[in-house]
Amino acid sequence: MDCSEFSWKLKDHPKLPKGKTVGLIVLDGWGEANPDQYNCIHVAQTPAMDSLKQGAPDRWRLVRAHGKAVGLPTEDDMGNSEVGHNALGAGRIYVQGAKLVDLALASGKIFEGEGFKYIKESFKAGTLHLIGLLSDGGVHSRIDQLLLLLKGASEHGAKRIRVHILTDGRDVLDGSSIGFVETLEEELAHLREKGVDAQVASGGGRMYVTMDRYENDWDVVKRGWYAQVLGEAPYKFKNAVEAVKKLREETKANDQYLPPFVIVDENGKPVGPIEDGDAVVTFNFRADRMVMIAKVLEYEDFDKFDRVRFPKIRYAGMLQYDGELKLPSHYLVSPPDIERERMHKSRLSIAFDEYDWNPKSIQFGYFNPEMEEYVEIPSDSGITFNVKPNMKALEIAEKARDAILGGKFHQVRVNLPNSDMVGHTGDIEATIVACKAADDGVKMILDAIEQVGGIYVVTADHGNAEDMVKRDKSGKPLLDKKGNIQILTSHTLQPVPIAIGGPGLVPGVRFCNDVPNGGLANVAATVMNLHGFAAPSDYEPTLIEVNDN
């Protein structure tokens, strides 16, 4: 059976009935690599997942979870949770956030839209700033993106331009911050000699200045004020490239850390802070790390530190970072316009509140609050997540199972954080223990739908975990001067996992082989028919088969 036959317009479907409890699980960072000692998902202990792949052979399989299966410009960028999430829910490619930005760069439109012709009003007797992580790893920003918003400003009367840098080295390898504001300073200097006064104002590592999310540590986005807006920082410096270097030889940190600094003149006097009448703009084109400083930028009334000045400003997002909130009211790229369906079921969406089921960026809100209900569990804060690998893992599991035993919701949708979260901090053993506590959570909520006689579908939104080291173009570990393996961050061009089952699953229910690129976006369409639905005949097609025989 082919599964474009699958494609009808939200009626019933003719072999899959309805009335079954579905609990959708979704791995963060659980990609699939080659076995060995730094794929963390190998080495750890984790029998759930292994008998899904084990045990039914036609339902369980690869998808796509990066580069264009999820709406991104090329095949070389990796996935993240936003976009995953999006294409999870969309059931459609859309065009994402770096993909949107480098078109309306592409076209100028950037420059020609409401967003920049409001901060444009600041060019004449103002500065403009423009905040955000420095980088090429095309996560939360791209490097070649800032430096064509600066060549364009330049070009559309920007005389004044401040840049506040955000180091990396998570996305990126670590110490390649030195690399990225060398770059930065060789156009700053170019556009100087065409009369720009433009120079790099302020910096700090991203995950100790301005990028905190879901309101976990505004001290984060304190530091980065008062290094921003006040010029205020514990060390002050010539040059960025100076700054990062002896910051990162002085204090020992890594450049996701690096302490907050302030550029100065040879009078000691802050040469950028952000001052009544200036123009800002957040160049992130990625939401949760950008909504805690949009906050801070855009409401007079604001009570989660002392600003000590508000200066009234111009201020722009990249893009809008959260639709519900409406932040910020001003972007310089409109979102993309995605359409949902409404499958008129009862649904619990699960999160640990580092990661959102449905990102902040595009939040529509309840299709039906008395049918929907959503729920975060709070993160520890003020740690890093290899100290407690186990985040809240159990806490997750448990609400997920109540949920799915109580009888009220006909899905369950799941995230848990575990595997991306702490490996993202490099620690190979913590994030080993947070991949075991990831797969005892779903463990906890397969028995729960085992009980009930439902349907499980388990997946994840992108890779990290399964490969923790840089390689060379052979596959093997690269290596630093002292000859240690350069640890790997980031996310991964991994393909993910996806597997079905459960009692309440359809005999002959199995993974056609007519998809074979199939990416996250045919989730959306598979999880519908499950429910006893035929999704829509625009939606990437369905991963699912009943074999009659």
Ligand SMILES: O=C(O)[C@H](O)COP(=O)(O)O
The other form holds:
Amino acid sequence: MDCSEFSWKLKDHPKLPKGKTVGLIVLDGWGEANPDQYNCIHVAQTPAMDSLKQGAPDRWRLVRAHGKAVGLPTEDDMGNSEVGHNALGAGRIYVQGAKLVDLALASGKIFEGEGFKYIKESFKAGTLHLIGLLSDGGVHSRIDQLLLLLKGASEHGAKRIRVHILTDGRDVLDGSSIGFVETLEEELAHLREKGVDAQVASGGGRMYVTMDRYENDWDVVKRGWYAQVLGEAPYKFKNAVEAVKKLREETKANDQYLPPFVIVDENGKPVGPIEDGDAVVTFNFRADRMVMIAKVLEYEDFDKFDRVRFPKIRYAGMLQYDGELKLPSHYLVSPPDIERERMHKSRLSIAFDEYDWNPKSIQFGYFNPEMEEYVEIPSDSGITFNVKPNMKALEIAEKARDAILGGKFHQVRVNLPNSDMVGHTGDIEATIVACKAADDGVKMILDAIEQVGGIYVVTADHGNAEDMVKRDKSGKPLLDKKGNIQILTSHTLQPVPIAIGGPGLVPGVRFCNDVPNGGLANVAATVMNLHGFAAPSDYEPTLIEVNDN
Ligand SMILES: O=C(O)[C@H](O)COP(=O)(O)O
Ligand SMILES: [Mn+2]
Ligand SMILES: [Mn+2]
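I would like to compare: after the form predicted on its own, may I see the structure of the form predicted in complex with this ligand?
Complete assembly follows, chain above in first position.
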């Protein structure tokens, strides 16, 4: 784009007025699916969301929130917060991290880039360590990418490789980690046949080891540091398959929460602590749960916990995880270059500290600090969210309500996390409570919009709570070997609702019929219209039209 021609200024919408307060609610993990007992949104009392659906048929519709509509490689890829919020904020479909890594691996360019050249310098004298989430979930990482990376690294000179695994059970079925470790072990055995000294060195469950986010709990990262770098953990095993099987049995922990372990040799010595001169790659492409470990691995000055030993390593991320902090400074694949959202309106964003549209899930930061404010409501830490499924929905809704009534902002947007965070625990009863809590929050915010004569937009970033069971192709719940239903802790491929309304909405506004495959990326243009602006021409088209009759 020629910068001299570019202007952030948006054109006026030909028909829609400016000056209305727009309340934008993103329900986290709230999709639309068949109504049955495993659809927690259906089972829960959700009068506010029900009334939006039943109230005005041309102001409620579904939009796509998975697969190619949000820049993911295939239609089998479920949506997630990062890609969903990116699409919502960017108004266009950008190829996301998963696909960028696929392309770089397929073309081999990943091994020619600056990041790989940098770590390669350690291959002669040092060990290559790969740390990341071991599953095929495709949200944070993918095992097939790890296997290609292992193969490519060994072909490019890595002679000693150690893998530090984080078991999933959140984006994939609980218990599936055993199979993923077996697959990894097979590949490591192949490498060993070819003369590469390759082994798993440590591990632990993703929610308990390493993959914390937004500095919620540094102990999570510290446990990982001890296992991966210092070679110290409460559990020691000779091999990783045995480790995962035994820990699941003995501690009754699920894959997400397995305690940290290290692999030791016949003499009880850890096989792969990270030492001076080694190379380290964190192979997750998604950023949010990698920023903290990137800081620990990269920052000279660090005071969140005592690292005991800070090895001199060459470290690269799969992607750069934080564009503002330029963290890590070396990376194998460039992240999506998402243009900043264009919105010249004052706004308040309120989020539970797990997510937000902006700035954390994407690398935007403040557009204009004088016109924006971000509010974070701290989450409960140290518990799984099924214990307190109401979470902070009430506090979030009250903040949003007060901001709307206060009249300082043109736009107040809010993320209600309950259905997603509790849905990930796989606890169906608790998820039903969570959906009701989110709906209560919606009601409070819609009431405030009503009072100020504003406009609301209610949507979601991806599905989760609307389907809590793994199904066969015909939609029938799948049973495990013991005859129990297989609980689905992950997101889904389902579309999500979007509803508009409020006293400030011009009566003729409705969803148009000519965007039948509309997705989350179409929401930005829609919201711009509701603020009285036309969207830029390169945006995905608006979902609304104004009927003058
Ligand atoms: O990181 C997580 O919690 C899950 O892998 C995905 O959930 P999210 O995309 O809603 O964050
Ligand atoms: Mn989400
Ligand atoms: Mn989620």
